[in-house]
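In structure tokens, the next block holds one chain alone, the form predicted alone.
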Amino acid sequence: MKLRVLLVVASLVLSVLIGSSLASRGTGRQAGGDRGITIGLSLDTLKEARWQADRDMFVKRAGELGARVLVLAANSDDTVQIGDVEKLITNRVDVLVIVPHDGTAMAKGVKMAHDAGIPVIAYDRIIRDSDLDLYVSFDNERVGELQARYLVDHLPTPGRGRIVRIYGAKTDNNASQFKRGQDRVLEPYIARGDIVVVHEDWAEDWKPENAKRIVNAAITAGGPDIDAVLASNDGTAGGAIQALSEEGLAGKVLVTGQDAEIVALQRIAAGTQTMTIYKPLQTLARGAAELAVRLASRHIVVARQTVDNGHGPIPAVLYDVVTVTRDNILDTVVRDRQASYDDVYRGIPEAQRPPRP
């Protein structure tokens, strides 16, 4: 079931035919009606500041467009999240937006929604093995490429060193996409023996304490001779830095990250984290809300990319990402008002701060 999603392909004629075909299917539901549009937003978790920000921006933009949003969070429990999807379907939402905890398990939720005539958007994380209507995210393999390229170029001896790799949650398809992007950059260096992976593991549920255990294990097994930690997000970077601090290595070992969380930006300003990947969450959240309203209104959505989720090519809208370091914090996240100058440089002596913009 692809509800009114128009794929832009090489042939304009084919594009028009695809759009006409999709637009003619319908679902037997009349969106909104007198009650207006209702969007169901099913979140994996709200424990992380990042997801709280996504929720708030999504709800705000949907409200500006005249839609209301029912939000449920599952606390990283697949059974709870399936139950949340059932509740949202029962509440007769016009479109369902899902951030899955387990991208494979949530295929059941997509089928349930489609059986009820409700289109489904996977937000930030793909839902596998399902006939999704739309996937809205960032280019996650590009995230991994940028992380790994920065690491390679900024090792004490560029292109050579000993590293620890911390992957995300095995249940999150994004973690695998980040790893694929990293591998694309790192594999030639590893094959030549220029870069040695001294330890690697997956951080269950992206928890910082699990990342800390991975770095602790690396140091216990091979000693403190580590040049870099390739952490897949800011939460795992934080856990890695805790372990490094215990060994007196914080600020001496390159540490990557992702999400441009405030605490990570503070660590970058202080010198304990080296970089992060900025994914303009306002662009994602507002864009997803706009797309959700269009689908709920049964209007055609234009998707210029596809992502294979195991079921087949899924129409996708993928936004670009930016590498953030100490040198460009002001020109990226602060300029975009994703973080304030005072928040980023809290705890940094005034004399060591860059000029206020």
Second form
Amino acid sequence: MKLRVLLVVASLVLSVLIGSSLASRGTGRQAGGDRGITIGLSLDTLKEARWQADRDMFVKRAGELGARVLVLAANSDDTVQIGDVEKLITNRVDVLVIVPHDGTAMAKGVKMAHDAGIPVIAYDRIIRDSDLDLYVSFDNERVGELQARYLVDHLPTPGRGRIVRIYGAKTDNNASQFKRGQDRVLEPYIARGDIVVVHEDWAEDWKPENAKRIVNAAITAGGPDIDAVLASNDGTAGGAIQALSEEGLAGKVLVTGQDAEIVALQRIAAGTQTMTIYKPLQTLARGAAELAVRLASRHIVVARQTVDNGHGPIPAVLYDVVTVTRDNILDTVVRDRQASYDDVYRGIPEAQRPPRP
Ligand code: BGC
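Show the form predicted in complex with ligand BGC, please, the one above being the form predicted alone.
To see the whole picture, the full complex is given below, headed by that same chain.
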């Protein structure tokens, strides 16, 4: 049976069949068989809260659909992650779902899986220069645009100010996409001299301690006169806020983020972080598990978009994101049960909390 990813463009007017065919790869491999479907999930890391949540929701949804999931996490090490992919292939998984540490290095993993007749889904982060079967993520440039738009509009003098920029891991294609979205908004302000980037750098492996060092360096070089830190995710926002609090600046400087991690929501409630981008992980994780089961069962999958990964257009399913501030925590993440009221307001005195929904 053929594996198919169907790309549907412009409201079903034009349908193009792209993606891979296991049969044409000549493996003749049958999915699951009597043993049921097994999904291999290879994660870059489980050291950030968001990836633990992704894993849990993915495994749960796959279980509801009767599939089992073998999960391996590589602790941000490319050699380990390639080894993980090899192990999952040896375990004869029916489909591989990969969150790559290095989106370029993992092209090798896609090739190995395809040679074994196993389709590959890139989860959240694309794998570059490879014949991926499917990419499931959020609109990452939009994430960057929303972060920068919020920052520009909420500077003490809107549209003007001195900012520090913290990008993510250079190895993560998403980090470049977030930056691209941010650049699109910021460039006219920077070109006019209204916004000055006093310091900018990439936080290796997205680590909070590296983000802290970036803000420390900004303050050492240019002094504490900073209006905002454009941090690309909640982990780096956390590192930035530590550096700011050492200078007595936490809560006085606008700080952006992404992921709506519980600690970030607590900081937003407390006023030290200003915003985050809520990416409904439930939608991504459950959606990806459903698509993985369909690919494993050799069913057609419909994708309405493509993303060019350097090899060509890859069928993509991209979900929407939402800006979260103090004003809409209850109407977004709490409503969707990504976070509970009690967890978010744990550190806030009862009298200062918003009414419980
Ligand atoms: C994800 C972010 C995450 C970051 C660090 C990115 O690829 O899109 O949600 O915060 O990696 O793990």
